[in-house]
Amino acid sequence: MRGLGTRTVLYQQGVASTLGLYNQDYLSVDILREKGPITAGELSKLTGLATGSTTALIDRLEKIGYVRRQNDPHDRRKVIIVPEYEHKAEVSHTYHSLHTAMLELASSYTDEELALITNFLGKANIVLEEQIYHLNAASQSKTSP
């Protein structure tokens, strides 16, 4: 696990350089990705990052397109912020060597042992991000007064 996790981390390093980003601006969009529409605090909890960070973030991704805000229709002092740069061509040009070469690895496997995969996969996600929370929380404790 940790080697995947170490060429994970790499893959994502070289993604990030490739289309011009900091690792930290990719990983954020990486996040916005999976959870979708979310708010700046929701972004900063998620990443370590503090709130003056995550908002020069948030500038940068939409200077460039990758993200827009949007008011909450629910609550008028919040603002959403929604990833925009799924459908660049940038960046699907940039995952489909990865995309054909996951692919033709699922296509090696049952349906059952697929099944079998992908429950593992969501339990070790649920594992990693109560262990990010963790890492997260100790660190601020650490840095507070």
Contents of the next structure:
2 protein chains.
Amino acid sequence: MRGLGTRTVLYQQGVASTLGLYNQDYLSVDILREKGPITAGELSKLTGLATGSTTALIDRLEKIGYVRRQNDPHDRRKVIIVPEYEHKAEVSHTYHSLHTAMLELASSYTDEELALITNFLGKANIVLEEQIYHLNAASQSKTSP
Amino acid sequence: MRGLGTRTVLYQQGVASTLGLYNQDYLSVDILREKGPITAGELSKLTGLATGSTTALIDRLEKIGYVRRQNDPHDRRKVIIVPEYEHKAEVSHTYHSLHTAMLELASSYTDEELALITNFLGKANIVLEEQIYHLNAASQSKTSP
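Now that we've seen the form predicted alone, could you pull up the form predicted together with another copy of the chain?
Next comes the full complex, and the chain you just saw is listed first.
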């Protein structure tokens, strides 16, 4: 599991570098893709970045057309960040090879086996999310005594 | 799977920041832990870092006692980098919480189910390793036409 973790990090760095993005920028784009449109404050919380850094990050991503800011249709006082990068050809092109290889791997398992694996990955996801929360809380309490 | 990837990256960043390390330094430490003692050249290839950056990285890690350089007992002309950080209390302390939570998750599965999941993770690992290789090869051919 830890070996997979290290490779995942290296893979993400490879994708970021292929797309000409900073690792942290790419990571935020990926969080946006998963969480859907969210506010800058929510993105800041999820990445652990300071508010000022998050603003600069959104500026950079908006400039290259990876995200766009818009008023929240449900609450006009809020501005949300909408991911746009999934439509970009260079992004789908970069992921295509991994996608194909993973589908091929999945096809060697039965439906029941895949259901079990997916279930496990979902739970591992929740465990990791809790751990990230604890880690951030611990390092914040250290910096502000 | 991609959600898990993003969280893994965030978790690793959290660990690195808790330990007061740069993300890239921490990643290299984790690669060393997995691959065992290797030469600076091999580490450079696995991380995709330039030779000079790898030397500076090893200097930093040696200074804080996370790795040490020694002559390869099998080939005196080579210098290998030996990971030392697993013995450090702050490292095992940081991982302890994730370790406990993952063991608890694993205990809810039967031995056969765990064997299947482990098998899948091992294969996903190989797929990712190949993808990293291709990504790096592609971005290198772009920078040196």
